[in-house]
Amino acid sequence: MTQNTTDALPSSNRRRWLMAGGCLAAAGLIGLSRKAHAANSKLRVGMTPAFLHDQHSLLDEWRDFMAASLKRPVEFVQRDSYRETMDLLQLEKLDFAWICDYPYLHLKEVVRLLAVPLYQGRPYYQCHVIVRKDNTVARSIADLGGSVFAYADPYSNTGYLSPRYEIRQLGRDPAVFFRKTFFTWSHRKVVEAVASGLAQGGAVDSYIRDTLVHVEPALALRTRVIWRSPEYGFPPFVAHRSVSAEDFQLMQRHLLDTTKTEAGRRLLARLHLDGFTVGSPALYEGVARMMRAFGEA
């Protein structure tokens, strides 16, 4: 008859040969079921605030899109300024978000980046310096001298560094170049409160007003552009540097793929977008150029 191994132990020796298997198989257990947690847990993805606020049904497919294609329940989280998301990911509130160019420079301790969007087939947006198309009289910047502007978002770089740091490419003081300032809180906003009259001009990303030409031409096309800004690095989504490897290759691959499906494509056509590249930090070298002019880099 076979003797079984622990019984050829002295008892003290079996007794610790038995607690360690014990322990090791405790442990594998608790391993299985954290993974089986992650497998399972929630993604938290913070959106941009700048165009979809108002586009609820395009974020309901989005995330259903986004939730089949991960397998994995996910929340989309918004807020009404840029501050506040960044503060989520500071927070630790956020796995994921698609914020803007200048908070992600701000944030770069904080956070990686994951994949940037493809805008007319590159990655790269602008801002556009917009007045009421009756507006005639000006042709740049300079012609809003003494006037009321508005921004969209402290946080925003065509919404606010860019033509500040324009103003100051003129040799002028964005502090007191114009009679009075505001912020809309959104691009969009800053397009309606340019028609309506509200500011004789107003600093926007590009790829809301183009969409916003698409979408609601009655109110975009009461506008004209009269500055365009350089090509800076499209709104990037990244991941806090929390998150797992596995999670950052899937949420990565997930938005890289989208091209891929044709529930895919046609987010995608909703968005105005073309899909995804993994992108670099040197697209955004622009922008961390304003930012050291003004002693925040």
The other form holds:
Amino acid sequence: MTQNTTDALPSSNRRRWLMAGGCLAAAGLIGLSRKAHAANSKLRVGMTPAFLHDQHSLLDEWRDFMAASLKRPVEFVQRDSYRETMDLLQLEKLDFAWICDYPYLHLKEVVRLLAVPLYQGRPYYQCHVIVRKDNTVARSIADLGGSVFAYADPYSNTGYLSPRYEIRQLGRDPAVFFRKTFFTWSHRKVVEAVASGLAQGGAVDSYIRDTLVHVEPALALRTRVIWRSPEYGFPPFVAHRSVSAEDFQLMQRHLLDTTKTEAGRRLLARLHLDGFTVGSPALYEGVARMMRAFGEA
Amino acid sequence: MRWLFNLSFRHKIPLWSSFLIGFSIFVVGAALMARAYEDMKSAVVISAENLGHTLANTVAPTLLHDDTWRAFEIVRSPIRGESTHTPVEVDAVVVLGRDRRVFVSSDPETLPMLTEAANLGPDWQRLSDWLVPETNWPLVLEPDNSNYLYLVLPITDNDAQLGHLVLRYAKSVFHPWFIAASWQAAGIGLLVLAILIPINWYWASRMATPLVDLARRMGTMPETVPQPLPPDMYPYHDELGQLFHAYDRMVLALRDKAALENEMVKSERLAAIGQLTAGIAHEINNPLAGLITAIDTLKLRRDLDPRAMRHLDLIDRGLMQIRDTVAALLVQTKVQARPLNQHDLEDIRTLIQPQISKRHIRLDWSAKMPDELPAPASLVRQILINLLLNAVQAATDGGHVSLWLGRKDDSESCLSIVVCNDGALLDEERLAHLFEPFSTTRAGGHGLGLWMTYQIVTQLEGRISARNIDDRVEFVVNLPLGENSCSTASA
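Provide the structure of the form predicted in complex with the partner chain, given the form predicted alone shown above.
Below is the whole assembly, all chains and molecules, this chain first.
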């Protein structure tokens, strides 16, 4: 009977009805999801190329550990560039994120410093400019003028801002200093680009390169460091300003307590980190200075 | 080179056919390998084209956005490790920008970014020259003296040409594959050779051996008449079989002809001797008759002293001996003849019995005849006596002599007499002159027995022959009965 009625409707009419229904359903779903988000408080954590974010088993282990510790569902949102994660933060699609110091300063209005990882016991890291191991000629950034250079990400401090600042310090224009530059969108791939010979030089996060020396020595050891930047504040964990004080405290405590459990220490060992500290925005003064030099911030 | 063609068929046929088999296998193998090589190349080109189109489409946005790293990841994706070399595996992928510089390559060490294509080497120089808009894509390039095969496709986005994608394939990867395939083909070829060549040699020797034998036999002609081929040598009816058959017929014909010629020579000689002796006999007979008459007349005189009488007797006996000898030489068959009957044969058996007994000879007597035969009795008796006495003389002491008499092949027209003895065989020389007068070597014989027999037989228009058969000497006489002539076949 119903079948007949439906059949009796003119097809254009039917389509209009269906579309209207679809729209209503979609609107309902969106509303529900927002409500559900508020209700079950799933924590969304953005993961960026600030570490070897393509180690999926490590991420799974970390997420499970975090969910168990927080007793809350946790979702890791991976993006291949800082910009995408920054966009998600600005769109309030993320509650927390591990981002580079440079985006942190960009998003100062949107996020709050949550915790800073301790690398070799201190919340600092460096930019390393690397060349291929068999390149015995290059001894400093100045020797790389006119070559092909690999940057990690336009919103990476060590992978973009810091080397450019150094070139500027050398009195050269970073825009024309190299013959060609390109982004690999990950520190690991900078190492790969240099090791394969695609680029003669590359700028890489010292923490990631050191980790790679342990994880993938065959790749990492095909490069050597020709320049080390001053120390910068380690890429921080940030919380969106919309995150409630309870959630902020909960997550901060969880991070700071990571060293206190066996599982946490095991995880930190895999991350090649020593723990977390509360940190302070002053850690990032060096980055801010470089940004100001480039007329940003 | 000529010596090769002068080789015996025994070697030439197998050598040539082995060579042809080998050559055919080589040519077919080479053609198949060449085909396989071309197929492999076209497989490479097809695979390259598929890959090229995919890569060109994928890499186009990276060119648009100048995203070197993504482009690098894309062009590197089809490159595999060292261990998995197959002919269709791409060796290098290069993206050339609109400016014909390397935008990105899968092997930045040897094909570095931003290098002008023309500066990458002679292959690339040529390739660069080919990159004109009117080229038919894909461009497949196999430069001379190059180890690589190139396939070039344009990279386009909405009809705008962004650059070119170049796929490079190492031909050195083809080679081991090709060599492996060649070895396999060579192995199969050798296996086929190993099977075919023994078959070929067997077949060739099967064909060549009779031919060689034939040639050897024919080489002895015309000095001697060769032997016929063994009948089982080549039992087939192809041209070769027909040739051998024809040869056999020719040999038989030649032997018959030779036998006939021998016979004719013999007959002519004997006829000449007959004429000569007859002439001499007549010449002697006439004065001899007068001499004998004169001696008879003289002997009738009574006034002869005994000494003269003795001389006259001596002369008379001498003349008588001459008359007997001449009479023997001058065989006279034109006598009134009565037909041969059984009694004649019994007489002859009786007549030779003393000789038989004396020498302890065993006599086989086989006479199959009716009461009478229309053959001249006295002449047949003469023939039989001569032949039998001759056989008895020739036979060893305690030996064996046989007589067979009867119609030849049961014919009405031919009387056959066969006399054998087991004495010494007759050599060629003896056989050739057997029936000539005074040809005997035997002590005590006057050498006219066989001559007389021959004369009688020939005058009766019969034939006589002698031969060695097994360990015996056989004399065969065929005589016509009545007016009919007798078959002249000797055996």
